[in-house]
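Read the single chain below, which is given as structure tokens and is the form predicted on its own.
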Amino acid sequence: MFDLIIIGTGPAGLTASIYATCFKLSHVVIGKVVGGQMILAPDILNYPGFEQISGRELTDRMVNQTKKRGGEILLESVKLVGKTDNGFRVVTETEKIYEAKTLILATGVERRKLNIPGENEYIGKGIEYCASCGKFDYAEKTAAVIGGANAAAQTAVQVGHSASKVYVVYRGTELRCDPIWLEQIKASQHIEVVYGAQVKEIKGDGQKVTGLQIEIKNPQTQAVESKELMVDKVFIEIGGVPGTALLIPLGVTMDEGGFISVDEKLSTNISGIYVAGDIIGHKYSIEQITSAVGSGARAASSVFSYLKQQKAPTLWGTSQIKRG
């Protein structure tokens, strides 16, 4: 019986483990992909302490720190979470069973992919899923933003400030973003929206992205036109799927998008279950690595307070950690 089981091996889960170890909570971290979506980022420029670092290197540093502090990481998929008399039971795909008094769910959000030719080949070579995380290397270049909701609109506006041309490629007939973003897109001389468009292929020269092959359907005639857009960067902003399905059987409250509702302690409506990272309702998360690690630390602190019925200690250096 552990004090805590952390489900998720991204930045939120790893941070929760680091803090749980410092709080001397017996725990285990379980997840299928170490680093989560962070590992896909070729360049991260907005993580404090690093002017520039790749997602893989930042992942390796977090994993090493987690293990050095004493955290145990199990790379397995969790298939079932259930309630017991004393807490919770977690069952993995290999039928291993773990029990704990509390849970932190930090399974993150899996970015939706287009699943078209060229996408996997050019991730990090011109294709990105987060414009605000990586290099701002699109100045005077041509970019394409795929999607039609707020994330796509915000990305188009951001990129449009320095890119020479930005195509917003959207399959619908009008953007689904907030009016403020639509106004900025219409006011920009650098942004062009291509409606009724389906991306069929992302093209490149083997080293970097060079263009998009799209099909445009005329809404009046239904005629389909094939066209190639020459672009240097592609931002795929078609949303994400929160990894919250494990908690549905327990009756955890979620919003319409599947994100989990929490209070200021990151506690759910089920006593003993806490949440960290991008699966938190948007009131408390901005889907950034920094907010993920912050919520991981806060969730571990809340678990300590829940189990010990006292405020979690402030941890800075080895002297405080040793005193517990």
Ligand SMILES: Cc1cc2nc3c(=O)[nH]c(=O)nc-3n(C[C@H](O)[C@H](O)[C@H](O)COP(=O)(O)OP(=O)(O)OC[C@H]3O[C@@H](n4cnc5c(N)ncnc54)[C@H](O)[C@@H]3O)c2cc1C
Given for the second form:
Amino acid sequence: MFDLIIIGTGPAGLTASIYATCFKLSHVVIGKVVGGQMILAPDILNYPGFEQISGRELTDRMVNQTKKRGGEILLESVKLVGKTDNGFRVVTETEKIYEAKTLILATGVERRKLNIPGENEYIGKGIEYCASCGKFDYAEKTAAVIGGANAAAQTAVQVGHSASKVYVVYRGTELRCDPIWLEQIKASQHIEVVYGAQVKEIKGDGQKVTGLQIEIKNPQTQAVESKELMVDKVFIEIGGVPGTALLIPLGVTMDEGGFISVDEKLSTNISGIYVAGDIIGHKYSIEQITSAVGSGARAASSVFSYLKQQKAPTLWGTSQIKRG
Ligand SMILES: Cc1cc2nc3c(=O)[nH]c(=O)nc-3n(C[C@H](O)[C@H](O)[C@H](O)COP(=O)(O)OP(=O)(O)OC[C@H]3O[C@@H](n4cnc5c(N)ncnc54)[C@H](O)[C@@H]3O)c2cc1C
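Let me have the form predicted together with the named molecule next, following on from the form predicted on its own.
Starting with the chain above, the whole complex follows.
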């Protein structure tokens, strides 16, 4: 029986382990992919202390630090989480069973993909998932942002500050973003919204993105026009699916998007279950590595306080009985 099981080996889970060791909590970290999404980041420019670092190198550094501190990392997929009398039971795909008094879930968000030709090929070669992760400078570039909600609108405005042209490619007839973003998009000389558009292919020259093949449907005539937009950058902002399915059978409260509802200690409605990283949703996370490591540290600290509190009434009760 461990004090804690951390599920997820991305930056949130690894940080939670580093802090758990500082708090002397016996624990194990279980994850499918070491580094999580971070390992996919070709060039990280916004992680303090490193002007520029690849996701792979940052992952190696976090893993080494976790292990050096005494954290144990198991590369396994968790298929089931259940309750026991004293805490929780975790079952992996290979039928290994682990038990702990508490859990931290740090299973991240799987970004929705378009699933179209060229998408896998050009990730990191012009396809971006995060405008603020890049060089913040798109001067002389033509970009396309795919999506129509807040994340897409915000990205268009941000990129539009420096890019010579930004297309927002959206299949709907009206952007679904907050008015503040809509106003800025309308006011911008550089941003053009292409409504009723489906992206069919991301084109490239083998090295980098060169264009987008789209189909635009005329809402009146229903006629479909095929068009190629020449772009150097493509931002895919069509949301993500949080890895929270494991907690559904336990009755953990989630919002309509599947993100877990937490309090300021990152505790869920089920006593002893905490969450960290991207799965918390936008109220407490900005889906960035800095935010993930911050919440990983917070969740481990909350587990430490929780276990201390759990112990305190027992000791007090025992001493009362002895005295009596
Ligand atoms: C291409 C790309 C570039 C990016 N660039 C930057 C950048 O430059 N700067 C920045 O700050 N952020 C960047 N991000 C975002 C950043 O990587 C994420 O915000 C961060 O990794 C979230 O950390 P996390 O620990 O919450 O989740 P994740 O990193 O998603 O890790 C989740 C972990 O949970 C594991 N897991 C999921 N389900 C299970 C299960 N059932 N059993 C076991 N394990 C499971 C996964 O294997 C993984 O280890 C980028 C993301 C991408 C995709």
